[in-house]
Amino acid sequence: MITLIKVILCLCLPLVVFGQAATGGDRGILTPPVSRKPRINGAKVYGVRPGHPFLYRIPATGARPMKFSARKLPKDLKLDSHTGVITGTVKKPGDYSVTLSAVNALGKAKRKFRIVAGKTLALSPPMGWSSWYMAYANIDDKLIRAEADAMISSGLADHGYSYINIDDGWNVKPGATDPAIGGEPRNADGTLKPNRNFPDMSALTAYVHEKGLKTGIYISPGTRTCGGYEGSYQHEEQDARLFAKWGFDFLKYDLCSYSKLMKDPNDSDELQKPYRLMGTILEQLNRDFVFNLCEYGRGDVWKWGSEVGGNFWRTTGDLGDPQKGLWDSVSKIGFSEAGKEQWAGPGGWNDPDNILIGHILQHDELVPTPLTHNEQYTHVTLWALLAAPMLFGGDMTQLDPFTLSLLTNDEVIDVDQDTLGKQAKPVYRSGDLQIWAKDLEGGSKAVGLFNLGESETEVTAQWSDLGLQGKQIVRDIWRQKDVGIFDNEFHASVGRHGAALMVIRASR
């Protein structure tokens, strides 16, 4: 038998205590402040269709006024200094590298970026925000500004967060008595039509677009979504080209209804007949859509989501499912993804649901998280190790400092958006302890270190377990420092419920 962990219930000081308890305030927050100088944050790598319409926003900290630049910039886009705002269309095909810098008064920062023109998008998983898990069907126009207004004030597009997805209930409900959502769900030629809270389509689109973000819009195959409003189904290219013309940028496609159709629920040709027909139709549109496969894992859709046009694909049920403690489901959920890494990767990602931090729905009442500091810290670890949609599920007007310290790390950002584009595995699972691995770009590895037991305990990572030989650096990324050179192992406490995220890398 392997051994890659010794488990000691700790009796003494530990070397390095993570993901200690803590209850509110500022406590419990490890992510160091954000510098003044500048950095530029989020993915390396951006996918776009030739022809189509491009909008990248610079996700960049530091002290402002900020002025970008950028070189070898494809000659159709154009940059924004004051703003990092890019636009414009890339018309040739090709892998494009460019040079990015940020200036303040207080220095420089440079990045390299490659721009690859050609039919794959989601070159590294999404980052960005959803409705549904902070207001059900409960939305409108006011929040959806409101929630973007927020991802730009509070920080998080400047790293890397750049998706403002509006979930279920933005439509008409068929049947409703609130006029509001109420009425005919279509025109008589067939055009759906909002309902009375979002009045205005392509107007909430430019506002968004105007952030240098993105949106995202929501419908089911069947003919009604999950709450019960207007399906595209015998609509769907009307419906696709409709939310082009709207200037969408993501498509949520949620099975819902369509279950009803199917002669087997289960069998893997019925379920791929609508996303295969959806991703062909969103193909041939004018402007590129990130297509979100839900249907809760039903038929292995990691196996076939690439191949009917997915860029990532919910892989189980709902992790905020009001019947189930949020806990059990972070780990039951997050830890089951194990064993699909071999179906993940640049352009089609396994999705283990929103991130539930911060305020979220929970007995429809928004209020903070019912997870721990240390079952945060898991969450987040699992997620970015996972590289997982890094899609927060919370309100973003109500962000906390320890909320905003767990979502812009950007040394834990990093390595979700890794170039590689890989998915960790376990590399060690007995008991409440498990270590999970993924390879990085440049030859480094990102280690997590779980504790799902109720008593905090010492891990020890072997080398030999991990791939690995002779010294090598370990680094703290929620605490962004390195910890020292280690020889054969490493060793650390970790708390009930806790994680710690290191990356080792050779010591030269």
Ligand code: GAL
The other form holds:
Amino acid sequence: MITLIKVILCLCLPLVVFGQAATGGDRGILTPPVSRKPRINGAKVYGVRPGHPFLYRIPATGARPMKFSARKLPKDLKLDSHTGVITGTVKKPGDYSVTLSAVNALGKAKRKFRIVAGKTLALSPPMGWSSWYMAYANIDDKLIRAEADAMISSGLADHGYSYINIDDGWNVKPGATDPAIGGEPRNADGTLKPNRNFPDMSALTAYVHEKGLKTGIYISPGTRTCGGYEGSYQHEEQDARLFAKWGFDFLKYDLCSYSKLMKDPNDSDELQKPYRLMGTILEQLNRDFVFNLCEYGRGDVWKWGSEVGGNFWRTTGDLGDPQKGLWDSVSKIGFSEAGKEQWAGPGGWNDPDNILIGHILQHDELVPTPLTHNEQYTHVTLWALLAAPMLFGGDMTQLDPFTLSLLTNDEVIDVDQDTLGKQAKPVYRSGDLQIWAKDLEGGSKAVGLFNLGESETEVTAQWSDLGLQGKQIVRDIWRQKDVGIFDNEFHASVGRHGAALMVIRASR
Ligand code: GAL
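For comparison with the form predicted on its own, provide the form predicted together with beta-D-galactopyranose.
The next block holds the full complex; its first chain is the one shown before.
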């Protein structure tokens, strides 16, 4: 009977590519080329604290020149119509419904955008880049500027990527013999010093801000960072004030040597202490800091991360642990997010670590990710379904078309950034096959079909597992194409370690 319905549907809808939506062996680029017509991308909601500096670059694709405008922008915000960068401050708390527009010679795009001036930041998962997996601690001012340039020139910023995050290695490493990073870590008054590779932090943040992008800094609550650089222990407020003075917008706070100061490194109360302290300090600063907790998921951080002021928290150890195979880590860490969904939402997200595609460090060499194409689809599909922060860990100055296609599919990004802020959960697991579903604003569902096995297999999503009934329109999000209308179930053939990503909505 079901087969009969399928045959009828296929006959009625000649365009349906039935059961082969996103299939096959190892897939190449599926994301359609970026249109030259304007499209406004990225988050649809944005949190800011009243009275604090506001900086938002409207992410929009399409041919330049482009002219931007905004209706009902809170007063005291100013939009540069050529760059699309909004600056100023929102003085009064409130929920402001703005309409953004972008016009070029080929057309016009509009998008509703809510600015919520209140306590909560990161109302959608932060998007950006982090230095760790492309350089480890071998970073300097020049590298960070080059990556900021590349976030613009590669087009990533036009899809919503905005944070340029400096990880470990920017300050002094006590005891190091290399004069570039060694020396006294603090001035006589306790002020923290950057190392010689970062001659002027304020100039660096200004350089990034000038592009409409934001920038993050990294330190440990312990005496040393994981790489052995100076930590903030007993200088927490002084350091946070310095980061604010320099103009940073984001802090990753990495437990590292703080473990040694704890009686039990897994005790949740003890773990909360340094994060609560820094969370409270950050809240009192005169600029917004997105606060990233990094303590590897100890003490069930997802249960208290929000409460101590965190905006997202690593749920596990390093995704790119050099001792482990990357596919092993992506599949283990990614799929182990199941069960943590109730703790994720606007303002506080589970973080399975950076997106490790493109050129990343492998055994100290910057080389293409060891993940196959299918594995990369699984990685990005899963992170989008999980509403995970989209922090790219590779080198933005050498993005190949395939990597770029994975990072810039706006419909996939929309799944990640959806305003409901739900984390997907598994609705079906059997052997190597898994199906995960995420509720989206407006009643549709994003559904991921995963095959962790070694050969291509058909994966079937049953409406009964998804809580759906009747005729549904299935859209292949990677290809950005409706596949057809289906009753009861949808199936796709999925390659080894691969994934398909659908959005399913009722057909009326
Ligand atoms: C690890 C952390 C990594 C990176 C590194 C820097 O503890 O999980 O994300 O920040 O330290 O040394």
